[in-house]
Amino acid sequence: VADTKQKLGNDVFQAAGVAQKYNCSLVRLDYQQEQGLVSSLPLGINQIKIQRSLTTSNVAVFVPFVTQELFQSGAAMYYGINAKSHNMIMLDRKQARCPNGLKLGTPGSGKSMSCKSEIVSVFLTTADDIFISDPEAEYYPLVKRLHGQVIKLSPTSRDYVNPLDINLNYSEDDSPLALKSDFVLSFCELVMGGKTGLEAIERTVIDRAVKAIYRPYLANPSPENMPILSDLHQALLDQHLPEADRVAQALDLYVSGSLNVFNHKTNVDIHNRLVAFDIKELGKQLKKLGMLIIQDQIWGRVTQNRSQGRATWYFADEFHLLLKEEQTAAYSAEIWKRFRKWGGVPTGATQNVKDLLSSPEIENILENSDFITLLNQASGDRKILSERLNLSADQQKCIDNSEPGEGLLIFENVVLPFSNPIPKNTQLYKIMTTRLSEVVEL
């Protein structure tokens, strides 16, 4: 409080020149101290009427007006915060014409992250069942955590999965045979291996023994008339055909060889909402076989969850590995094409762009993908995306040599660039983290 009244004017007139430094300015409120008193205390209550328009300028500090935002209502879920509004990021997949995602990132940029990120939201903001596929066992402590299920696929797990499972949902057609015949026309072709595939006579043999062994189970769809691997292995050899025996010689050493560990009915939940597949152990031989049988698995849930109106998630983690084989290729490529209709929601995380554009059909996925998450990128993958998504300049530096977990989010026509750390200090990040120190530190 000031003694004298040149003393008060000083005050006041240094107070005045410290706002001018912050581009303020000082109003004095003669005969309204009182009242400029009582609007000042966290009492809700402004009793000085003062009004001032703001310039277009001064209202840019606060929402820029070239920036774009997403932020939809109903069932949105957090994506992030926008880099450049600081506004939260809110969407919800499912609305957009195309609900397919990819998640494009170098090693450490944080796709992994990202995707159990999006999970987390998934399982605690819905009734979706959600699928995963962990080539590198990363998703254990957070399916865990989350009470899900995780499925071991290795050649010494006891958990089993039978790839010829199939429910009555499982094609959209009168008869749920003939995608079920196509699959095992490509888990066979796997087997066989060679450039060529399967011959014309080869594939006519396969599918009369696939209608052979499903004639039981469609008579009574019970879970003892399923058939395995040993039931297709015998239905060749029943034609006694060359072309059979071949086929079935081939699937020997997955019937009662070392490697039979698909021939064996399904012993695990995947029932459960929230469902790992674990095929890090699984060698180069099985790992093939081990992709595709999974991408099956989750179709047939696709399929059985449509008709009680659900939504099903796929997180295809490590991409890549399902583009270098032909089959599982184009298992994916046919994911990606319809899922949608089907209520699936299908996300793929690759370090690899190269791979996604290694043939016209694989090429569909980029083009048959509304959502789209670019973290850090290579130099030559960032060129090839800015061709492809018609990037600006300005837009390509949020994904050169940027944070882990920030870069560019693309849904539909929307191009944002966003920010979604995760504080190292939580429960979350200790489970969702794959660095090496703080994973021994857990």
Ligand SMILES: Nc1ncnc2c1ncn2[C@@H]1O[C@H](COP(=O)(O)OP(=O)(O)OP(=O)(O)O)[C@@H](O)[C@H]1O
Contents of the next structure:
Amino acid sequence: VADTKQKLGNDVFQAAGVAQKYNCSLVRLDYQQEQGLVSSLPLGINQIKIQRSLTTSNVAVFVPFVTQELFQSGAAMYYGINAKSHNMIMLDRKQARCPNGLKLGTPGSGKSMSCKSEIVSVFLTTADDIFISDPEAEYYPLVKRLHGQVIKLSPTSRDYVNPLDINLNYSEDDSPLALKSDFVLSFCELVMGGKTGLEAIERTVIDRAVKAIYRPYLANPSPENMPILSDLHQALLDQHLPEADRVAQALDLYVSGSLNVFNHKTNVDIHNRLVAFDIKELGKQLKKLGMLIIQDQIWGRVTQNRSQGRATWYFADEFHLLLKEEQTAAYSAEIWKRFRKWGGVPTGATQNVKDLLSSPEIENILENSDFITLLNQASGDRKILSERLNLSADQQKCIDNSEPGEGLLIFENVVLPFSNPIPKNTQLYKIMTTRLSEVVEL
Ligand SMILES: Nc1ncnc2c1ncn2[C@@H]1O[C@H](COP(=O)(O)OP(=O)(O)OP(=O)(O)O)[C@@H](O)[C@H]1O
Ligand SMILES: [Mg+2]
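What about the form predicted together with the ligand, after the form predicted alone?
The next block holds the full complex; its first chain is the one shown before.
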């Protein structure tokens, strides 16, 4: 208590200075000391009516919805933290209108890493099946660690997958053959190469051959009756037409020539719920075929799983390999459309945004993906994507020179900046990294 008026004045001045430091201004309560004291006691009684004006910026502090959040309940999985609000991002792709996904970013931006961490979440939180198409042989340590199955397809390996495998659920229609014939056409188209694709007559002879080779299996669906490529080759020759011969000639390299890896009955039992197809050692031409065949195998599993009510996740790394070639791209676009209805959750990871927009058919893939992870982008791609996805200038900053594992997450109509760094000192990091210096031999 001050003993002189002068001292009191000084004390008040000092107190106001302290309050000022914390952005508060003191107001004198003339003739209201008692009410002031009562109001300051923890009684919940306010006897002082003070009014002040609030400016817009002050009010904005109290508005909670300036940042968007993604926090779904149910079987939601962790996708990192919201870089703005620092809240967790939890979402369940299977709840989306369309669960298809894409991961886009420059090399080294963390696409594969993001696939891998998603795979771990799916593996641990669901009972779904997971398939990986792995052209770089980099999923091996992770899949092994989770006791999954790695199927290595290479000209020298003894693991065989038959491209002509079919199951009776293969298609929605009565006949599974129509769809299979579509696949065989894409396969032959890729084998024959050329810009123009297959001619009408060639398509007809292939379709006829497909019908012929599946007849024994459809009559008696046991594994011995499953046709292989050499049956297709023979069925083409049997037609004695120049067009059929031409296709057969092209297939010859894959039937009796040096690229005959795919001319065998499937000898791996694809039973595991986590399966990676390692196709690194298939040469350039075979790799595309390999990816096409894997997609078809996975489709086969999707159709089987549907009858058991189980979802099937499919991760296609280096997706641009499939998009570059017209035929494989068209088949992938088809998969993107078909998978959803059958409980499939496909995800493609690619560094080439331009490939994704090269034709209206492939653009469908982008349009039919409700889950997009945008990692660091090159400036050209950033511009294209911003236009396509309506990104604001602020949002674009999140994918400009961002760190690995950081970027934008787009889920249905929500766009969030996210960050999902995986600590380097964890076991998970060690089995997921692709940096040569960090890759450990397991
Ligand atoms: N979420 C993350 N947390 C921590 N480090 C990361 C993360 N994502 C990526 N990295 C680092 O970046 C490296 C490259 O990541 P990744 O292999 O996923 O790149 P990519 O985009 O698949 O590249 P490419 O196009 O060449 O396949 C990883 O080995 C890791 O060291
Ligand atoms: Mg990668």
